[in-house]
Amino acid sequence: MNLITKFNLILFFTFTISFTIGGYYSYQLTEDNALQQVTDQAELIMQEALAIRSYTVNEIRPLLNKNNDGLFHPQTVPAYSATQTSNLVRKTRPEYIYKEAVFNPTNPRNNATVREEKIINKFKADPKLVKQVGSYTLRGKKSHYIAYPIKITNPKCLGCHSSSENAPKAMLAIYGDKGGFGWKLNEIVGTQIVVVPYKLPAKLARKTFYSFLVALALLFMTLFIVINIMIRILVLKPITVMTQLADNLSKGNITGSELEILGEDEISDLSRSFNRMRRSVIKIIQILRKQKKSGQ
């Protein structure tokens, strides 16, 4: 096996190991970035929902209550406003979901599913838990969710939710007296949950990952070619010339010029040493030839 083949094998195994390690960690990094992007999207939607709830309580509700028309306006309910706004968004982005899931809701559309009930129960089991983040499969597609607890902290909420007898008649006329009652102060009754698809960030992550692999492969290929060229020029070519001169010298051929020395590296030092050795050998050969002639 010649020297260039050995160098290429070493480079090949080095590049293969580096490519594998680099690919593995870049994949983990792109996956983590995709997950962080999904989490940020979910958090943004959640904060928008919270802002809508606050806007409804502070600005919309006072305006509608001034009418004193004896009617119950769902638009004064922060959960209704946040959900309605989310439903408008879902017309163009159906895979994005915002829901206020409750065990015992006033509006049946807020009734918690089995999966949401597990999230609510986890909040109830640990009152100090303020947020849950996780993933699950929704309609065959991986999705990411973020959930906040719905906790009754405002005593005014009990005016509509303590019992059907105390609830506004106008509200009962819309939703009936079957759900949304029996709530207590500081009780966790549900969860605000945002679900966002993992598909788009994951697709971008894979695209970034594949682009990185292609760039890494091109880089390795370029280095491989450059290193091969440099080895041939700086190492193999001088060694080949030395080998030829040494072979000629071993056969008694003392003609030809010395090695040309252009640098100050190790190959140049070797060339100098070879030239000195060659001159010494030539002198010995010349002396031996003279002695042979004088002996004749």
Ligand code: HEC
The other form holds:
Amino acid sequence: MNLITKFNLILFFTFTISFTIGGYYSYQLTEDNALQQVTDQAELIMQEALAIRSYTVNEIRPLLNKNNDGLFHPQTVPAYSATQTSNLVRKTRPEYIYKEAVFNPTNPRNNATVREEKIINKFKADPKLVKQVGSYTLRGKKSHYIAYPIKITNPKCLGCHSSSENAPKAMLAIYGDKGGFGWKLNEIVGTQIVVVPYKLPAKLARKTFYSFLVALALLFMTLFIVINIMIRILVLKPITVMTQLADNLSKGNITGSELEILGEDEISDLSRSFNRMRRSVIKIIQILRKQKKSGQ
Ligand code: HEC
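The form predicted together with the ligand, contrasted with the form predicted alone above:
Following is the full complex, with the preceding chain placed first.
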């Protein structure tokens, strides 16, 4: 096997190993990044929902209550405003969901689905659990969710959610007396859940991953070509010339010029030594030839 084939085989193995290890780690990294991105998005939506809730309680409710018109305004209810604004966003981004899901809710749209029921039951079973994160397929698309428990810690909540007898009549006129009652202090009644699609970050992650692989392959290809050219010019060419000269010399052919010395590397050192050796061999050959002549 010649030198260049050996070099190329070593390069090829190095490339394959680096490609596999680098590819594996970069895949993990881009997947982690995609997950981080969707989690961030979900957290942001959750923060926005919480902000809308407190805006409702602190700014909208006092204003509307001033009216004292005897009417019940759902706009004063934080669960209403957070869900309502999120539903407006869903008109253009249907995959993004914010929901306050409970069993037997005041407003039927807040009814927990089977999946949400499982999340709520997990919170109920483990009161120390403050957050659940996971993913599932929603209408054929992979989605990511974060969920927090809804715990009744404020006795004021019971003014509307304990029983229909205690709830404001104006509220019952709108919502009826069936849902949203029977809640107790410190009870976990539901979950605040945000669902975000995984499609876009996953697509971006895959794109980053493929670009990395292409860049790695290009880098290796360039290296491969450059190393091949360098080996041919710097090593193989001088060695071929030296071999030819040594061949000639071994056959007693002392014509031809000395090796050209270029630069100051190991090959030029070898060429210099070779030239010295050639001169000595030529001298010996000449002496031998003279002796042969005078002997005749
Ligand atoms: C003035 C009455 C009132 C008070 C006080 C009140 N709520 Fe509500 N709550 C409502 C109404 C009405 C709805 C339905 C809103 C809608 O149409 O989406 C609701 C809905 C909810 C929902 C969504 C699920 C459902 O039942 O539809 C949650 C969760 C909730 N409330 C939690 C609370 C918590 C926690 C408190 C105390 C901090 C509280 N509520 C205090 C009236 C009230």
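Positions refer to the first chain, counted from 1. Note that the rigid core is defined as the largest set of C-alphas that superpose within 1.5 Å between two forms. As the structure is a prediction and not an experimental result, all values here were calculated from the model.
T191 and L236 are assigned to two distinct rigid parts for the movement between the two forms, based on which superposition fits each C-alpha better. Treated as two rigid parts, the chain shows its smaller part rotated by 11° relative to the larger one between the two forms, based on C-alpha superpositions.
On rigid-core superposition between the two forms, the C-alpha of D265 is found to move 4.3 angstrom.
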